[in-house]
Every structure is written in structure tokens, then in C-alpha cells.
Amino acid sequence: MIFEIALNGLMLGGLYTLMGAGFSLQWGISGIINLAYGGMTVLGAFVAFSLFRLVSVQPLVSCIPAAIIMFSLGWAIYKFFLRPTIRRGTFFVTLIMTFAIELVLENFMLYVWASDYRIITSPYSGISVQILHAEVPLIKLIMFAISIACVYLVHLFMSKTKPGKAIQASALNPQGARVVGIDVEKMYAINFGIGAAIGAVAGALMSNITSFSVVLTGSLVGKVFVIAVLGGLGNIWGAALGGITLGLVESYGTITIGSEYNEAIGLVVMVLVLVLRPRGLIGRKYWDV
């Protein structure tokens, strides 16, 4: 029973790790705490479930599309909105845009979608596979593979490529990237994008296990908020063990007082390890992948 408990937390904690991982790297390296990537992350639920009831693209394979709409919403996001309410306003009036925002996409998903729940049935929904003693949906275990990948990969891309190294020059030392060439908000407007689309992906994966609405997004803020507390924002793996912690606490949560405890348990958690532990589990000053 425990062993069952812990292995559904992991494969939860997967797809908490890569939400995560989306909202530390837009708020660890371009300083801005995001409160619209709630919006993005069910519009990339919702566009995976639109690609999948219209034209029959396998709900798996929705994640490239989703990811692609939502790169360049998040782009154009931060270049034509944040970016001048970053130069001419402060910190708080960045943080009402994002909500501003928010509000927007929110009622752009109402309009189109309306409020109802909607899940993706996928052919393989129904299987199952045997681990030790424990028997685990196979949505779930591709879902944690695909999203232990993607934290892999973005790491991959922060740490060996010519872009990753710039984004992370950019928030290291602004001037000293000017300096020697780097286009810094171009850098800054990269990585919300990417931050945006992997939220994305985190939504599409999500609506394969689980159903989800628009009201959800209030809710997938405050999970990513718990994440990047638990974790910390020095480094990508951070994301990675709140988000695994946040997934194992829920499971056993949900089991021992009720699931309609998990959100109040996550915030119980954030709260412990900002007093114990402000800069999180295993969080620094930087973005280190």
C-alpha cells in the first residue's frame, strides 16, 4: 500500500517538476513572478485536447504544437507588455500585469471553450502495467518519462548550448552580457517563451490523466508557487524535487485526511521551509543548471 502510494506521488511529482520547472525558469532568470502561467498551462490542455477532438493528433504528440503556440505567445508576451512595464514600472506593476494578462487569457478560454471540464480518453487510457506489487496506468508512467525528459533537455539546453549560455550570462551579470555582445532582452524574451511552452507541455500531459477546466488556473499558480519555494530557484533540479515532494505529499495526503486537503498541505509545506529554510531545499542566487 505505501509502496503504491509512493509510486502514484513520483509519477504526480513528474508533471509537478516540469510545471515547475516552466514558472522558476521565467521567475530565476527574468525576475518576473508570473501569475498568468496558470492561463498558459491550460491553454496547452486545451489546445492539445482541440488537436486531438478535430483532427485526431495523438494527445501525446499535441505537447510539440501546444509548445510551439505557447513559445510565441509568451514571446510576444514579454516583448510587447512586460518588457516596457519592466523599463518604465516597478516590480508590483509587473505583477499586475501578468494578473492583467491572466484575466485576459482566462476570458479568451471561457469564450472559446467555455467553463466546462474536459479530459483526453486516449487509446491506451485504460492499461495498466504491474510494478513489484503496484499497479500503475501507463499514461502515467509515459507521462513522467516525457516529462523527466523535457526537465532533462532544458537543462541540456541551458548548460551546452550557445543561447542557453547567453540566457544564463543575461541574468548572471546584465551589463557584462551587454558588453560583450549578448542581445540581453532578447535573451530575457527567449526564455519567457520557453518558460511559457513548457508550461504548455505540462498542460497537455496534465489533460491525458486528469480533467481541467479554466477555473484551474488560480489553482496550478499556487502549486507552482509551492514548487519554486520548495525547491528553491538556484538551479533546474530544485524544481525537480519540490515538484516530487509536492507530488509525494499530496499522494500521501490524499490517502491519510482527504483530497480536498492537498492544496491547504502544499501551502502547510511552503510555509515550513520558508521558515526553516527560505532559499529552499536546494536553492541558490543563480540559475545553475
Given for the second form:
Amino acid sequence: MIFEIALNGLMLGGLYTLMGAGFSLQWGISGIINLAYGGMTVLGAFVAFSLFRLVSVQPLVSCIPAAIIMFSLGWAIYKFFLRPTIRRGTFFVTLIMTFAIELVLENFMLYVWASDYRIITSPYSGISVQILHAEVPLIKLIMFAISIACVYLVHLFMSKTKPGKAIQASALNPQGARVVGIDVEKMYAINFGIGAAIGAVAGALMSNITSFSVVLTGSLVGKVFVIAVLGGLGNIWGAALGGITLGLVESYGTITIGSEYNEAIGLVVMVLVLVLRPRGLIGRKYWDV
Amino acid sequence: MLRQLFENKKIRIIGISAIVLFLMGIPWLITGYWVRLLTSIFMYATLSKAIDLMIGYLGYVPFGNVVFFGLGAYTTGIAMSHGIPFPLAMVMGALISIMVCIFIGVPVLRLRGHYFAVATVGLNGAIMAIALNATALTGGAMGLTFPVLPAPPEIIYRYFYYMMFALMVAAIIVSIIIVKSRFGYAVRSIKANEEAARALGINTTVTKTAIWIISAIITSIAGAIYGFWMSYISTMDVFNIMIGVTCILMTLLGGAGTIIGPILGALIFQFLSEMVWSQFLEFHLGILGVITILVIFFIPGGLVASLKESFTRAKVQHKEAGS
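Please supply the corresponding structure for the form predicted together with the partner chain (the preceding block corresponds to the form predicted alone).
Whole complex next, starting from this chain.
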């Protein structure tokens, strides 16, 4: 029983890791608490859903177009809305700006897809596999694998490629980065876009296992917040730690206290961590590998 | 010209008393719809003032300040359903809010900037979940019903109109007193530089908690009146984070850290909301978002600051023309 709970929590934690990584990147590197992240994630899910319904693209393949669309959108939002705001106001104005963007996104989704709960029923959703006496749906395993693969890809991008290193440099020391010829603003915009794309992929994956709706955006932002705070900012291993912790806590809490307290448990854990260890469980501030 | 008029003390007093008298008399002349609209404007103005105490003067953004609104409404509702009269129930709501402020405020106020904003959202979410699931006490998802006043609707509307109006006036007076007092200077010094304030011997923890408590009391009383006024509340209503965000927006629109800014913001915002975009229900959220973006781009300092600036400019031009 305990093993089953832990396994379920781990699977959920994989998805949360991916979801939290995008938010954590945007917060830790571009310095923006993106309240529109929930909207971006659900938009990714809707793109996958529409592709599945209209042209019957495999739900796992549709991650790619969802990521590309959301990358462009995230990049544009940073360039045309967030950058000018950061230049003239305090962090609190930027926070309100992302909330305004969230409202527009939400309204758009409500208009196009309405507020009904949707789910993608893929051809392999009925199959389950046996792992040490525990039944695990195949789709959850695939989802877990893809999540971890994506997180690893982002890690590789950030640590091995030139643009990735430039993004890290911009986060650590903007002035220094400028001196060596890095276009810091461009890097922030690209990073914000990558964050949005990661959110979209997480949303597209999520649409395979749970029903989703526009109504969920708020609670998704709550979750990624918890993850980012648990793990510390801009740190992909932190996001992994935070995501898996949240997944385990939630799946254990569902059994012992009941699923209706899920969100509250996460938030209480977050407030505790904020107060006791303001830099997160790992405690490094910037991206580091 | 206009500025000189504003600066003249006598004219100011006459103007303010005229406005107060006008607002005292108006509910006898207009229909119930307008009385309700004005009441809701007063409520938002009060909530915005309470939030502005934190944003404009202390420099902390309590994104989830609406938690006190919900606490006030729910405590009052529960107390009243056990037969406790409204004024006492309202005080109980305020006391609960104070307790939450002290026990949770002290650790949470150690956080700065984003982290504080986020922690208050978390606090709101957690307390909302408790209210939603403690069905025996709060009615859970069914919501909570208040006893209805035994009177015809027009009288009830006026009753709540005056109550909300009095609360708004009280909030304004409290903020004026705070701004002019030693305590107010301490609060603003924390906004300017918290470390320096501490070095000067200001007990920052006590000051921050105290101002948050004042903000929470005002908010929770507004919640209590709102619950009694609506006579039915649900967690989705009174713990709705949108209320808090709308108030932050109103403060931003009018001008944070000014006496009249949040009131002006609430007035304009609620009127616009009622008159213009309630016609387009499908795009309500989107239009709200677009207006927010426009406000941030074009009047980042708020209306009051923009008006002041244009007055000063007019004055300078006037002088130049005269010389």
C-alpha cells in the first residue's frame, strides 16, 4: 500500500517537476513571478486537446507544436509587455501585469473552449503495467518518462549549449554578461519563452491523465509556487526536489486526510518553508549546475 | 487657479462637508439600484484603503488580504446564526482577524517583496480550504445564510448604505491620523529602507504587524457588513482572490500612498465596470485585463499623481506667461 502511494506520488512528482521547472526558470532568471503561468499551462493542454480532436494528432506528439506555439507567445509577452513594465515600475507592478495577461488568456480560452472540463482519452489509456505487485497505468509511466526527459534536455541546454550558458551568465551578472557581448534582454526573453514552452508541454501531458479546465489556472499557479519555493529558484534540481516532494505529500495526503485538503496541505508546507528556510530546501539562489 | 482653490483651507472644509452632506442625503432621492451600486463602491473604496495602508505606506503587497474579508464575513455569519447580535459578531470577526495577523503575521512579515505577496496568497488558499471543508461549522460548499432583517427592501438598502459609508469615512480618518502620527513616519521609513529604520531604533516587527492589524480590522469589518448585506455568502465569494486584486488595481489606478487615490480609483473603476463592460459579459475578464495593462502603461503613478503633475505644469506655465 505504502509502496503504491509512493509510486503514484513519484509519477505525479515527475509532472510537477516539469511544471515547476518552467515557472522556476522564469522567476529565477528573468526575475518575473509569472501569474499567467497557469493560463499558459492550460493553453498548452487545450492546444493538445484541439490537435487531438480536429486532426487526431497523437496526444504525446502534440507536445511539440504546443511547445513551439507557447514559446513564441511567451517570448512576445516578455518583449512587448513585461520588458517595458520592468523598466518603469517596481516588482509589484510587474506582478499585476502578469495577472492582467492571465485575465486576457483566461478570457480567450473561455471564449474558444468554454469552461467545461475536458480530458484526452488516448488509445493506450486503458493499459496498465505491473511493478512489484503495484498496478500502474502505462500512460502515467510514459508521462513520467517524458517529463524527466524534458527536464534533462533543459538541463543539457542550459549547461552545454552557448545560448544556455549566455542565459545563465545573464542571470548571475547582467553587467558582466553585457561586457562580454551578450544581449541580456534577448536572453531573458528567450528564457521566458522556454519557461512558457515547458509549461505548455506539462499541460499537454497533464491533459492525458486528468481532466482540465480554465478554472484550474489559479490552483496550478498555486502548485508551481509551492514547487518553486520548496526547491529554491532557477534551479532545475530544486524544481525536481520540490515537485517530487509535492507529489508525495499530495498522494499521501489524499489517502490520509482526503483529497479536498490537497491544495491547503501544499500551501501550508509552502508557508512553513518560506518562514523557516526562505531560500528553499536546497538554498542556492541562482541557476547553478 | 484650481490648485489655489484646493489649498485654501476654508474652501476645502466647505467642499468636504458638502460632499458628505450630499452622500448622506442621496439615498432618499435615488432608486434601490443606485443605492446598491454606491454601497458597493464604498465597500471597494474601504477595501482599497485598507490594502493601500500596506502597499502605499509600508511597501508590502498583501496579494491575499481578502482572507480577512472572508474571515470577517464567516465569523460574523457563524456567530449570528448562534443568536449573537450583529455588532458583537462583527467585533468577533475583527478579533479573529487580529489573532490570525499576530500568529501568522509575525513570521510571514519577515518575508520581503514577492515572497510576502505569495505567502499571503497561500494563507488565503489554506484558510479558504478549511472554511470549505469544515461543513458542520460553515456549511461548506452550500454556503452560509445570514438572518434577514425584518424590514422593507428600501430601508435595508439605506441601512447598509449608511453602514458602508460610515466605515469608509472611518477608514479615511484612520489613514489620515496614521499618516500624520509618529507611527506613520515609522511605517513610511520602513518602506524607504527597512534596515535603516531598524538601525534608527524603530521596532520594525511591531510596526509592520500593527499596520497589518489595522488593515485587517478594516477589511474584516467590511466583510462582516458585506455578508449581512448579501445575507448569503460562499467561500468562492468572500475568499475570492479577485476581490483583493481588483482593490490593488483600484489603488494603482487612483495612486498608492495618497489619501484620496484609492477612493477615486474605486469610484472610477466600479462605475466603469457597471456602466461599460457589464454589457459585454463574455469579455468581462479580458477587458479588465486590457484596462489593467493600459493603466500600467499610461498612468503608472496613478491618477492623483498625474493630476498633481498637470496642476504643477499649469502653474509653471501660468507664471511664465505672467513674467
